[in-house]
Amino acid sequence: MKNLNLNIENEIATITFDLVKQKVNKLSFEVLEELNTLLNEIKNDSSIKALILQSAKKNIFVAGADIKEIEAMKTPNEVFTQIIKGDDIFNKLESLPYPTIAYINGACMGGGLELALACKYRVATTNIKTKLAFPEIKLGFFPGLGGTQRAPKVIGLINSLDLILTGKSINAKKALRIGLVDEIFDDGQKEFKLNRFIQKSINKEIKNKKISFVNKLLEKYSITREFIYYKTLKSIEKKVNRDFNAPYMALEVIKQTFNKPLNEGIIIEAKAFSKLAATKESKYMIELFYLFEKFNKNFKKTQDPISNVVVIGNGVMGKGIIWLFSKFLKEVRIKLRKIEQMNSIFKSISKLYSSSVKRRSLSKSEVEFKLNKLSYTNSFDGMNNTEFAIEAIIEDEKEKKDIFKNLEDTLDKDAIIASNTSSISIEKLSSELKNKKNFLGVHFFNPVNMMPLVEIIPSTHTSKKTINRVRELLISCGKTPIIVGDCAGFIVNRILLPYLNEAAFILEEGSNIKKIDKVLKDFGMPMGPFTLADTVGIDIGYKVAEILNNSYGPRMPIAPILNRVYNELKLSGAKKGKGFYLYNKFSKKINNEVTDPYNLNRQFTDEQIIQRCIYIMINEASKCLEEKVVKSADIINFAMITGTGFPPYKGGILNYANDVGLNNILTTLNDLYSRYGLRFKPSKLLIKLVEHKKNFKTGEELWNF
């Protein structure tokens, strides 16, 4: 056994998971055949009384299944062969004729998880790190080897449902409380606690944890669970576009095999397991987790990372900065024009806690201690101390210049400032700077509570310890940055910004909010183009327009519509309860007023809008490569996916743009520069690409003009 070690003492067997040069346990191939082994090996021992299932790796349990062998994976066959192996496995587990129980210290995700479901009982330890989850519908699947069959016995289908549909991960306290685990206890308890468990195990002195009353009599009747089904079917259409299969496969293999024999519901869920993992779909998405796990990860650690800031600016970028700060470092001083600001600050930073208290992820008390780390004041005084200052006020060069002279004149010398601009240059904000190596752009994207990209932009002179010590910082803070170089709009604004523009340009040419709005959201977008022009600030995306304009000329032209909507009905969007839709508490519709000159009678294919739409954010993309604003493709794939919400599954903008075809794209670019001018000239890149019968993925070499 290289990854697995068995113990048999006083009549207790322990499997201890401990991967060779391994920091963290995985359920490769490998190791359920190690598994296996040891399971024939103990399964007629009649000395042995209980086994235990634990890690000798700090706060893992097992991690999961290898993803990469299921990436490696080509055909539904050869993933149902290997799925049912581990069945196979796991049957056994479950069959053996004593206690088994796994002891959870640490991260039990997926297969982890689908292993401790095939013990008789779990324990768990409330350490901070032990969390649990079926992440699988993350990857562009679900739980393959008897989730979907177990979980639902163990907590009942409401709690299943919720764990698997959402991937979201749950601490001990709130595992036990549903009935995952039987017990918890914390680190130092274990030798006494987890004896006492196994002999209570042995002697049958373990209740069941029971499903609560109102989830059994809901789940107990054909029609009830017909409404758990249907109800749930309709939140997943809320959030997740119908050709992404993974959630509503999921729902269908539960709804089916609910009341069936364990053996038969375990074929029905490999059978559809081995569909999804095979898709594109499912590989982009693991592309995706693996350029998220690179990410986070690209830091050196310094011995004295930052701890305490200042933000300047309470706007809703503002309050979110505020917020993230408060709630990962130790010290968050504010900067006001008016004291008075800070009631209103409090209120909407306290606000923001509201829904890790509603998901027990934070306590009262721990909300009031996070608040408690925030200071304010009225001038720059008294900052001398301050480690990294970033300002998110309006769009305006000189009002932000001014606030970088003051904080230069105040902070230490070593001391990082930042921009959150999200389309200036940051050589021209650092022109006037004395200590230009230690600015930078630090762009956040709204709602900052939410959003995981963070764009970091050098100038020529930032040095290389900034950048590090700052992306320590955000990565610190659950942020995932990207390096992104200098240029108007930088990454996700100037590729997003001429989808909206072109949007504009349809709306005008005669089609209607609601149609252009259908179409993209049904395309995978997480909302339409009028939808997040609202929801952004019309104010807000002018600004940017306005700045893209004037740097890029007349192929980033402002839609007339645009111009009406700002400077003419001067609409704001969402929170002003007016912009392309009239908004209320409970609904919103169509601002006839936006679109009352036009003559909307046009009608548009949804191929020809998606075309507009998508294609000019490819072309952009591509100039972005072209210009060497990033290094590469995988860089602007997952920005947009992480800063736009592109669809993941369509592996981000570049991926898409393969999958299509360049050369389908190249000739639709070609057809509507015909008819539309600049905005639609094909990049220098895309042509490249095609010519030598490369892509975005395998035309790297062809990027150094």
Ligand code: NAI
Given for the second form:
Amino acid sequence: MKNLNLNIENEIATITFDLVKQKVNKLSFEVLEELNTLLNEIKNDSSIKALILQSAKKNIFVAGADIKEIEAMKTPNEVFTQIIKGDDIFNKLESLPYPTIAYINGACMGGGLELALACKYRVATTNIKTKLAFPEIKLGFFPGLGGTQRAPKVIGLINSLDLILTGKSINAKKALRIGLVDEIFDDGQKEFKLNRFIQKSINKEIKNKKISFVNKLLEKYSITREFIYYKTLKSIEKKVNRDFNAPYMALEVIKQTFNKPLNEGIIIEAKAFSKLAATKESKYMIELFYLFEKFNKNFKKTQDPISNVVVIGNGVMGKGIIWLFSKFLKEVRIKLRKIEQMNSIFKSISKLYSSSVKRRSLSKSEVEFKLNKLSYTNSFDGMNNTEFAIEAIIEDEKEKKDIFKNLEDTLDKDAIIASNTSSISIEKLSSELKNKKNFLGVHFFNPVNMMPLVEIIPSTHTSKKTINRVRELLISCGKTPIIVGDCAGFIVNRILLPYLNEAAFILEEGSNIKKIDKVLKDFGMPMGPFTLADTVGIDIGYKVAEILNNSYGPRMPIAPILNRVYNELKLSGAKKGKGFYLYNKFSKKINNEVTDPYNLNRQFTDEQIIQRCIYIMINEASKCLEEKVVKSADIINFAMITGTGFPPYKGGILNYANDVGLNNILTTLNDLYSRYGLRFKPSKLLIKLVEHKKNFKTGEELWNF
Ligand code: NAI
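The structure above corresponds to the form predicted on its own; please provide the structure of the form predicted in complex with this ligand.
Next comes the full complex, and the chain you just saw is listed first.
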């Protein structure tokens, strides 16, 4: 055997997963085949009293199925054939005549958890790396090796739906609480405690796991079960577009099979899984997973990772950044204008931590420890050890430059200085600095605690060392940085702003706020453009629109209605309770004041709205490639998915364009160009791609020559 070892000692068989030349254990076809062979070897051995499944890898039990193998399968039939083979092997494991125990010390994910569920018992260690989850939903499918069948039998319907539909991971303590594992202990006590557990299992002394009384009651009767399904469906609908099938289908499979015998349920699960795993949506979700992996590894480990930072500016973004660094680094110094500001900063940051305490991912004392890392000043002092300083003050070139000058005069010559500007050119911001090689843009997204993406924007002077150190810093703080070229709006804002602006043009031509928001939300955006403008802040959006207008000229005019909203009505959005919508504590309604002077009787089709708002972004994305602001279409897809919520299952904006057909997009853009002018003028690259019958996946040589 290459990957699994069987050892039989004192009547106890142990199968150890230790994939050859791999850091993690995965369930590839080869590994499953080896497992099958071993099970055949031991299934009729009457001398064996119990079987243990364990891993020789540090911090990993089994991390899941081999995604590459799933990705390579093109048809549902192909998937089904493989899945059924896997099911047969797990069934064989489940029907062994002696107790079977999964010893989980480390990550136990997806197929790994399904393997563990096919054992009679599960024991997990309290190792911080021990996590149990069904993350499949994030790849566009759901557990397909019996997970939707065995989990409800072990932990009940409600807990299974929660784990399967969210993909969240839980630690050993929580797993014990919901009955997913039977015992937990420290890995250091393995020899004694596992042996004791084995003996108890042989003697049939392990008590049945208990599902909570209330859950049991709710799950018992068909009428209350229907209520559970209904509530679950509603909560999926709130969060997930109908076009993304995985959670809807998972719910349907669980609903259909809850009372069915395992052998029937498994077939229903395998059929539904096979359909999903062969879809384009799932392939795109897998592509996204790989992009996350790639960008998260994209740095060279340094001898001296940054651990000590200064943050200047403490508005929405500054507070988020302070919170982030306090969570991951050793020291965070805050430069205030007035000392009194510290009260509100403490409050906001404690509030950000409170959700971690609620979720029990941090204890109160851990939060206190993190808050104690904060120190503050109202002058540029106490910054001698600073390795990295970031500014997040208002979007004003002169004010920002003043800060950089002060920082350069104060900090050590090796310290890195960064700006969180959302649109001002980094070249311009660094123009008066002496040490330009240590300066760059580090553009976080709002809210910092939720958004994984960060754009790193070097100027022509920024050194490779600086970029690498900042990448390392951000990745160590759980963020995923991408490198983008220096241009107004960088990538995400440059592409997104025309979308918001176009929605405003359509509005003043006679559509209405509700319709436009609904059409684009139904398309798959996390919220409509007007809700988004209100959420980000109309003041912020307007400033970015002005900067883009100044930089790109008549190609990016500001829709007149936005002038009215910002300059005349002085609306700033949800934070002040008034924007395109009026907000109160519980609900929002349309703010009619915005469209008072306009006649809102023109009908726009959904297609017209989508074409104008989405194709204008595609065109801008194409321009970014044409101008080499980024090197690959992948980076744009990734940025728009993680920075704006562009539907990931559509593969990001340029995969979506490929699927619509670049020819169709070009024809529509030409038509819109003739009607509305320059803002729809097709990018040269787009024209070239169509001429060469290429697309954003196949035509790389057309922008990378
Ligand atoms: P904000 O208006 O909430 O906060 C700005 C803060 O800067 C305020 O606390 C203000 O007191 C302080 N400030 C102003 N002038 C200062 C000075 N000379 N020295 C020290 N502090 C000063 O603005 P927000 O939204 O936090 O934006 C900050 C920066 O981050 C801007 O450059 C913005 O473009 C950028 N950004 C904003 C995003 C957003 O969605 N709000 C997203 C990404 C970047």
